[in-house]
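The chain that follows stands alone, in the form predicted on its own, written as structure tokens.
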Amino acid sequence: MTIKLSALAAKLGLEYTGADRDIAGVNTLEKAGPDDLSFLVNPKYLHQLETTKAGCVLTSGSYAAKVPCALLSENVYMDLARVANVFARPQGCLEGVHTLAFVHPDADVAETATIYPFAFVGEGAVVGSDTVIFAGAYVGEGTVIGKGCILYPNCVVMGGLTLGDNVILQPGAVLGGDGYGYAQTPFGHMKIPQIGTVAVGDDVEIGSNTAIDRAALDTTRIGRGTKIDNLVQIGHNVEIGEHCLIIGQTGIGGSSVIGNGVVLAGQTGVPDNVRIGDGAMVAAQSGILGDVEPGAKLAGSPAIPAKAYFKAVGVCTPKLPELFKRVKNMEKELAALKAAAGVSDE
């Protein structure tokens, strides 16, 4: 795809400087070509803008006068985004519901849905219009999906969930397994049925190879907006807010309750029963121990406010060597003291 220059930035509602020209791609600062548009986020890489062969940069009018030709922006990251979303291609080469794939005949499947081969829709499903579901995909009897989303290759969607639009679940996301629930009796564990759902809010898109359990009893919910990265663990009940960012690794117990805005960086743990407020941000590799107030920033394991873990690990960590040394090197005075004393330790 070519598109002038003058044309993406009337798209995107943006001004640029310097001569119109075609735009192939978008690619960093040290790998582009005369072709592409760049990018300019992070002032660390300031430095590339002196030798980057980018026919134009997406950067704020600041650094503008650094480049021959420049998009102007105010937001870099957003309005990089928006360009990459006009360059991109998305996945996919079918329209339409393929004959190899099964779709119950009591399934109610939108006529501008796309279903590709060996997918699986269940009795009574709904599938909602331009939603597209790639091949090895399963849809549960009941289940209902709403209009424009994505279900890639492999992905699972038990009986009786409940999907809003827009949603992505990329490759190998599981929703609505059942949650982990047993009761310790005589006999061994005794499985307690899972008999709740999931219910997932407009405009979320789920990660690889994630988990989300479905209720013991009532509902898992993930708000609107909501993104989910890769290998993420969601417990039964579990209920999440809108527009939160829970990254890949994380796990979170069972019945956890997530306010809106919440971020969990890459590890993070939530054990069951807990309540994390609006708008806190806990660190990657943090381990929460009991409820979380709004605003909160955590870090550690146990997790503690992020200003004092950080001081304590940045500042004193490094000295502990020193530290052990100069304990070991008193140690060894403080006997030689009580020898010269005749004190025994005794």
Contents of the next structure:
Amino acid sequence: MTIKLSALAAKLGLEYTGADRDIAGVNTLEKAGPDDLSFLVNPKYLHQLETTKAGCVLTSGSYAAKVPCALLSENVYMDLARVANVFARPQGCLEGVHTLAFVHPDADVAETATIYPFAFVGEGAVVGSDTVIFAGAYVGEGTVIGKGCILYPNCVVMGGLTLGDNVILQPGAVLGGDGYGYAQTPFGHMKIPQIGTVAVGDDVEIGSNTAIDRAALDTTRIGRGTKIDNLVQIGHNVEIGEHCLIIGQTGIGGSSVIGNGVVLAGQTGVPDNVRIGDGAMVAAQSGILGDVEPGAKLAGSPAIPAKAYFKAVGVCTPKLPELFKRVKNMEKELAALKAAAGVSDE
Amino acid sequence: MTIKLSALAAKLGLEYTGADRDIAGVNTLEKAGPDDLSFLVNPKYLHQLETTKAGCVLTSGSYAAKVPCALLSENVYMDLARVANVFARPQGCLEGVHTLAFVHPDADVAETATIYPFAFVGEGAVVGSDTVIFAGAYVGEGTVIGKGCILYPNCVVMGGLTLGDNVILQPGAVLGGDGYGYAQTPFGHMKIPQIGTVAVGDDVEIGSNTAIDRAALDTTRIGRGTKIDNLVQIGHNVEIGEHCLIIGQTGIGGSSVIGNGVVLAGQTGVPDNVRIGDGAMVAAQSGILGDVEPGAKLAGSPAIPAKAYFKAVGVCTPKLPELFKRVKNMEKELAALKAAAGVSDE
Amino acid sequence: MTIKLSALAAKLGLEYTGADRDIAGVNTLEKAGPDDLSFLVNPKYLHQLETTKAGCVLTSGSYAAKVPCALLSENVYMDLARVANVFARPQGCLEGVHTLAFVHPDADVAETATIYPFAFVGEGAVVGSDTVIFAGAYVGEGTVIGKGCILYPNCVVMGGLTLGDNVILQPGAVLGGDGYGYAQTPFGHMKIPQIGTVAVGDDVEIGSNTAIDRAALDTTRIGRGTKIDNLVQIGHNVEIGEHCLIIGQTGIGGSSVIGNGVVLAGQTGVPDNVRIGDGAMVAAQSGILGDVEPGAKLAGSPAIPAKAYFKAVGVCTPKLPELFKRVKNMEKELAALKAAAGVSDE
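What does the same protein look like in the form predicted together with a further copy of the same chain, given that the last one was the form predicted on its own?
Following is the full complex, with the preceding chain placed first.
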């Protein structure tokens, strides 16, 4: 599609500089052509303004003067999202309930919902209006899916779960698999049936092949607006607050409680039964050991305050071989001094 | 469902204190209501006995006196499993072989097995009695699945594999994908066909989106009673013993041999070609470097004995910046003393 | 199947020593029987030549004299791959397009392609000759799949993607799920529509349950001949060069650029927006912090040159408790010397 810059600006309520022109797409400064809109936020890429062929650059005031045509924004990422929405074409190529879908006669599927071939909707399940369930997705018995949700191909929502509105499950995401709970017995590990559920709030997005276990008892909860990346593991009875960012390959052990607005960077490990306070930020590959204060910034495994970590592990640890030499050297010198001073070791 | 406490106690062969009452569910001390049974094992939650609204608490002798109604147990987790079994309702809503399933005419499916729509059972595959194969699950040609197994939605068991009885595969688990094996050639990495298989013992459970590769040659083995959590990676030709616990996001490299009763905590990495002895326990996020003695307790990356790790990395490492200052200070003082003593550096 | 050693040798253009015999399979030295061919590369297993029952051993010159029958090779792993190809039987039991597959009327599927039941091929998708799409696999609208590809069960290739020839997707692999991109707004995290794509070169293999995100804008690229293991996470707009090895559970953050011939060992983390030069090798569980020079060998989290890492973290860190004692001891001695010398602390 192509849209006039003037029309795009009007649609978004933004001003622009330079001459009006056709905009046919969105791309990075490096790769955009004369029909593309590009964007600039990170000063690291400022030098690319000089060489970009982009027809127009979405950016904030100070940078705008550097290009002949700018779309002016006070929150570039937000307006980039809005621009991309104009050019985005949703995934998929079917509408309605396909004859090769399985929809249990006692399921309740909204008229405006789309169910692809090979999708499964179990007994008593509810699928809200405008929700799209792609091929191979599974909705278990009694599960309630809200309005405007997207279940991408081959994701699984086991029975008895609840999803709010506008929830997005990327392909292969699994919600409501059994939690990992066994009793030690003389005959081996006895499975503790996982009779709880999972409840997912509105506007939650869950990444490809992520796994969120059902509670042993009660409910595993994902709060409104929280975004979970790919290949994340959420244990049984975990409670995650609102507007958190849980980044790729992070794992959270059973019954831990994560506050609101928490950021866990990639490959972080959170053990069982800890609490992470609101607004805490944890660096990539950290290993949390215990409760975390609200607003804390941690790094390392075991995790400590990020500044202390980067000083201790980032700066000091690589110098350890040198430190060992310095200490050894001092020991010799000290021994020599003691000898000279006539002090003997007892 | 609701059951009299007296009937529940009789069913489990346990005694109870206090008056008989209706029990309608099981929940945590914090969330249980007057119709719920709760439980207490961990003394960390002892204080919750004072405020819980649970109608009855499953617990061991010493705690039982603190509540008006207790169900008495000598292995609370085991009896919790048995109680949960009373209240558990298995997942699923269909029985028999569905007309939208694909069952190869030369497959051998037991009469009491259940095959959901969109499940695939290949040529020559065998499915044992009472086994349930959910929607979207794949059973390759020649694969033999035992009795009483559950293959949850979208799990994959490639061709030529063997699963024992009562095996549970959580959604999205993949067994028998090709191992990662390439020969270096002048033309790039040449794939070594993975012509081995996977054999899974009785009572094994495998978590959501976990991947267990087929052997290059011979067999990748998972021993009886071993429980594998979500998003675990098991390389080709790995052999895991009986009754192990392999926790979320752990990875085990090719041809490594894990003994019986081993515990690998979350996000642990085990390289290729090492042996881990019976009963070894490895802390979360550890990185194993070589063979591990039976009964060893390790932590860290690279992993060392857990006690030494917590002292060296947990206690000492964060104090390194201070240690560097102390050493620098001593160096100055030492130089001053040497000067005072008339000793010169050569 | 069984083949004469002489016929096998002729087929591969190799010489053999000893008498001709029937070869019925391939196995490890430890497990091979008299009808099996085995192989030896790693001197660690040299002692097994004395006890192996293998009928013949594929190996290089110096080892060949130690066994009565050897198949002589100058690149044992490569010839093992070629031998295994002789004995390999491809997965699967169907041919052609099955009536229970969904193929959009506007898709273009080659006559020699195979589409299993419950596979989905969307509008405008192209499937090349001899390509096999297993049960439950999803090919989105407009996606182009080359010749000779294998899409194993339940893998997902979203719409608008491009795969070259001879690409292998192991079960559950997901290509083209949305990248993880949100704009911070006063109303929470606003999704930035991911309007880019994924392009995968010829001869690429992608492991079970691995996730490769579509670009926010433009293209996520996987270069020709690159082999990606299981449970790997590749962020949006990542560009990976040719002939790389990306090993299990590694994660690569958005927009990072990986050169040619790079090896990232298991559970490595690469952040957003860094460049890793050609031929770099990164040890398991490393955490990259910034750009990496071509040919660098790194280890640790944060990653530093591998030799320095093993000295600092492998050798020195475990000795820290002892070092702290030595320093404390010196401080005491130094204080004593200063006192003896009549030097006072200010």
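Numbering follows the first chain given and starts at 1. Just so it is clear, the model here is predicted, and its values are computed rather than measured. Each form is matched to the other, and the largest set of C-alpha atoms that superpose within 1.5 Å is called the rigid core.
Comparing the forms between these two forms, the C-alpha position of P318 differs by 2 angstroms or more, with the core used for superposition.
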